[in-house]
Every structure is written in C-alpha cells, then in structure tokens.
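Coming up is one lone chain in structure tokens, specifically the form predicted on its own.
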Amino acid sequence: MRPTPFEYHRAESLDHALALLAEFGEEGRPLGGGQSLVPMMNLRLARPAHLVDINGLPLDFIEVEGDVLRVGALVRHERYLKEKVIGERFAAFHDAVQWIGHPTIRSRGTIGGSIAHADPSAELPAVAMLYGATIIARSANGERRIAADDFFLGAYMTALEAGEMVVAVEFPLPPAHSAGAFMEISERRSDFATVSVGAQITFSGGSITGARIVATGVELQPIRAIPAEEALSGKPLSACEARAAGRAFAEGIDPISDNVASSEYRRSLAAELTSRAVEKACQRALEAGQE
C-alpha cells in the first residue's frame, strides 16, 4: 500500500521544526530515520498530512554531562554499540540493541523515533525505563522532562502533546556498584519480540541492595516486575535466587494474547527471561570483582 498524500517540509532549524510542528498541530509528525513512522503510514496506520524532516538539526550526540548520559534524539541505533560509556556503564543497554530489528533499521532508526513511536515490543522504551530515563519534549511553547515511567502510555500511545517531538533522552548514570542485563525471545532473530526483558541490580558486600526490571510484549507498555525486584532485595549475588524472581513476576501479571502467543506462553516467558536476566546480571557482578 501507499500512503496517503502528505506535504514534505524541511527543518532548516529546531526552532523552525517547532514553529512547523505548532502550525500542523496533530496533523504535522516529525520524521528523523522513519524506521517507525513510514511503515505504519504505508499501512494507512498513521495518516500525517504534513512531514517536518528534522535530520539536519544538531540532535545526533551522545555525551556525559555530570552524572547523566544525554543521548541526541537523532542518534542512530547502531551507533550505541560504538560508545565505550554504554559498553561500561549500561550493560542492559549494550545487550538490548543488538535485538533491535536488522541492519537497515539500525543504521537509520534512530532513538527519538522508538521512544516516541512506543511500539509495545521495542527494546528502547524498555530500556528507558529500566534506568529511570527522562524524555526530553520541546514544542514552540518550551521544554518538558518527562520521566520514562510517565511516558508511555500505551500501544504507540505516549504523553507526547501536540506540536511536541523529543530531543533528548537522559539516564542517570548507574552507580559504580551495578549490574545488568536484557533478554528476548522472538519468532526469528530481529523480528519484534515476542517477550524481552531488562535487569538492572545494584549491590554491596556480596549482596543485593537493589534491583529494577522492566519487560516489553506482555502489556501494551513496558512495565516494572515490581514483585520480582522485591523478591531479590538483600538476596547474595552468588545465590540470587533468579528463578524466584522469576516466579514471582509471573504470578502477578496477565498477559495479552494475539495471533504469535498466547497469554499462558507470554506469562512462562516472562518468568524464564526474568530468571536469566537476573542470573546474568548477578554473573557480570561477581566477575566484575566487585561485591
């Protein structure tokens, strides 16, 4: 299929994407990779009648500021494993992109795009919340930084206002003390997934102090495992007891069904990837040396 018709306008700054953006209200999206946006407009899914093309805006960076890894909305996916800061310090992050779709898409997706396209099994939003990330929105009418845990809001449904688009997505550089991991199952290798989950723990004198895990495919959002975080609160690294963990997530959710998985599989999903997330994460802690 075709899309339907739209105008084509070129950002020649982010305030003249703005002022764009505020004329054409909800009619107007801004398109960056277009990995999301162009395969939902070829399917009708989406019908903007005007295109603020913002890839020549200054938004492509990824830099330390303090204690805050600020990443560019114009960041392209495949960049993220070229950057030693993610290597080193988001070990959760660096394993979750490589699930992200195929090459194509990685070199052009960019991460403005996945968190405001908010498709229920992208890795990316996922991610965002796992480290308690702030979204970065600008309109005409100024900034907000909206925490990830507010952002999304369901199936491809975010607290994106009309005229907004995001710029930037700030975590919270996770302290020294830390761990993580991320784990997804799908039909195929690069096809959505199915069920993925990201564990983040920190950890003090052989033990857990913390822990935080996020998981896409079982509701319409990602959503914390919240009982499976207090389930390993005080437990040693050496014996976390991911597999309670694991169990405990899946008692209280219940997940959605559709054409690719029954709830009943997504739920044995959730449990499994919870227990494997946490056990790698608790592994990457003691080799590191440093409970």
Contents of the next structure:
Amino acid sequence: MRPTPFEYHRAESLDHALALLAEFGEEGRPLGGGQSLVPMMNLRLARPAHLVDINGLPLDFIEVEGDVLRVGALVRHERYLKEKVIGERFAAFHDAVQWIGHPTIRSRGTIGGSIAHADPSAELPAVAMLYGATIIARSANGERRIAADDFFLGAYMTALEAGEMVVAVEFPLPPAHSAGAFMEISERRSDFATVSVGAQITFSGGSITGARIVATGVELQPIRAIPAEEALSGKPLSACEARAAGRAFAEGIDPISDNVASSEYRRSLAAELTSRAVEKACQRALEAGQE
Amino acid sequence: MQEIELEVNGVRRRLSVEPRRLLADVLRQEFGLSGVHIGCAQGACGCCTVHIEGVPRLSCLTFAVQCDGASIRTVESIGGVRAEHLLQEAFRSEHGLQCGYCTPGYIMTLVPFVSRMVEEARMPEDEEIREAMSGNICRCTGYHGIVAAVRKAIGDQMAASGGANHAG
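Could the form predicted together with the partner chain be shown next, to go alongside the form predicted on its own?
The next block holds the full complex; its first chain is the one shown before.
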C-alpha cells in the first residue's frame, strides 16, 4: 500500500514548525527520520493530512549542562554509540541502542521520533523511563516538561497534545556510584523486541542502595518492575539475588499475549531478562570499584 | 504536486511529484530504475536501499519531496552494465544470490561497509558482517553465501588497493 494524500511542509525554523503544527492540530504530524511514521503511513494506520518536515531544524545536539544530559529531538540513533558521555555514564542506554532496528534505521531514526511514536516494543521509551528522563515538548503555546513515567500511556499513545512536538529529552546524569545494563530478546536480531529489560542500580560500600528497573513487552507501554527494585535494596553487589528479584517481578504481572509470544513466555522472559540485566549491572559496578 | 530537482546516478532532472510518492516509486517509475526493488514498504527487508548523499537509506521510507536537491545513487550506478564491482563478482562466485530480488538492496547496503573495512585495512568477524546486513532479508541463500561474498570482496579489494598503494 501507499500513503493517503497529504501536504508536505518544510519547516524553516522551530517557530515555523510550531505555527504549522498549531494550524493543523490533529491533522498534522512532524516528520523526522520517518522510520516509524512512514511505515505506519504506508500501511494507512496513520493518515496525517499535513507533514511538517523538521529535519532542517537545529535539534541535532547532545550536550551536558550541569547534572543533565540534553539530547535534541533530531539526534540519530547511531550517534549515541559515539558519544563518550553515553558510553561512560549511561551504559544501559548504550546497550539499548544496539538493539534499535538495524544500521540503516539507526542512521536515520531520531530520539524525538521514537519517543513520540511510542511503539510498545521500542527501546528508547524504556531508556527514558529507566533514567527518570524528562520529555521536553513545545507547542505554539510554550514548553511543557513531562516526566517519562507520565509520558507513555499505551501503544502509540503519549501525553503529547495536538500541535505539540518533542524538542529534546533530558536525562539526569546518574550518580558516580551507579551502574546499569539493558537486555533484550527478539525473534531475530534487528527485529522488534519481544521483551526487554533495563536495570540501573546505585550502590555504596559494596551494597545496592537503590534500583530502577523498566521492562517492555509486558504491557503496551514500558513499566517499572517495582517488586524487583524493592527486592534488591540492601543486597550485596557480589550476591544480589538477581534471580529472586526477577521472579518477584514476574509473579505480579499479567503480560500481553500476541502472535509473537504467549503471556506465559513473556512472563518467563521478564524474569530471566530482569535477572540478567541486574547481574550485568552488578558486575559492572564491581568492575568499576576495582579500577 | 510539488516541483523538485533530483540528481540520480549523476543526472540532474526536475520533476513534479505528489508529496505522498515514495522515493522508491519515483526512481522506478519516473527514472526507469527497476533495480530499486520494493519488498515490504515498511523498513523491514532492505530491498529498496539506495544512497542519499552517499549514505544507505530506505527509499520506501523516504518521500521524494524530501530529497529536493539531493544526490541519489541506485544499484544501476554500481559496477557498470555488466555488474563488475568486486562485491558483485563475489556475490556471483560465492552463491550470494539465487532469485536476486534482495540483491540490489544488499549491494547498496554493503558497498559502503566493504569500502570502510578496506579503508580500515581489517577483515571483520562474521558477526560484524551479519550485523552490517541485519537490515536486509534474503529468502534464498540462508545468508552464508552473502557473508562469504562480503569477506571475498573485502579481501579482493584490499589486495587490489594494497597493490596500488605499494605501486604509489
């Protein structure tokens, strides 16, 4: 199939883009990398009457300001792998990027697009929740800052309103004594995730002081694995009982069932991947301590 | 309709297109470049891969209007009419294709990868080759022949450029 007819507008500035989006309301969509929106249009699952091409806007930045890493909406996925600060401070983010699509998609797809599209199996929404990121949305009426925890409402559903677009995502820099990891299972490498889990721990004196764990593939939006987070608190890094944490999380969920995986299989994946992500995070924490 | 100018395989042309037309369709129908294959039209199979400003892109996920002023290369620009690029030769000798539907996409995805490996003067592990072609689906070969073709092309090209370097 091919898309339904639409009008194409090339935004000359952010204000121009926001004015166009305000004018078109529900009928308008920003076009970034197009790696999620255009497939939806080809399948006629999305039928915007107006596309506002934002590729020329100066939103392709990664900067550290104080305790915050700001990533502009137009940053292409492949760039995270080259950013020192992401490799050094955001290991789970770095892990996750390698699971996004395939190289051609990673060279074109953007963080703003992935966040706004909110595919249930996408990595970056989970990464945003894992680090407690803030989504910066702009419209002709001004700016809104939305916590990632409150942003993803369901499959392809977000807190964005008509006329609003994501302009940046702000990740608080993790504290010095922290470590993370991201694990995923998909049917084929480069295919959509069946289940993925990110874990981020803070530690002190060889013990876990706090954990944040986020999973996709359980509900239609990423969810926090709070029972696993609680189970890890106070555990020694060298014997953190990751399996028990994974089980604690899996016991309390009722995963979706679809043509890719049954609910039961997703439950066992959620337990296993939680365990693996936590173990990897602890291992990284111990390695960092030895340096 | 929107007026755009494209430079395709070295030839500049102005044309009018409906915004909803995919670059893949415009290349096939307006430029007669039937080497641009369309498999899935949703970014999963890689058959429609072309180069936009030298970078592999999925022409089924790109609207032609977005490419106004851009330089585009299709598989027709690789290796001449006899398809004599070393990677194309290696696809033939290593059983890198059978039906050939996916082949133009593989060539366009892998030509820059092969060049990069030759520039870096290193032979990648199979895993790295498989990652590089993970956006392309082939239903005939089982992929082993394609991986072998990539290795052969890198080796042959290194030998060729190594000779040139020594000569220089």
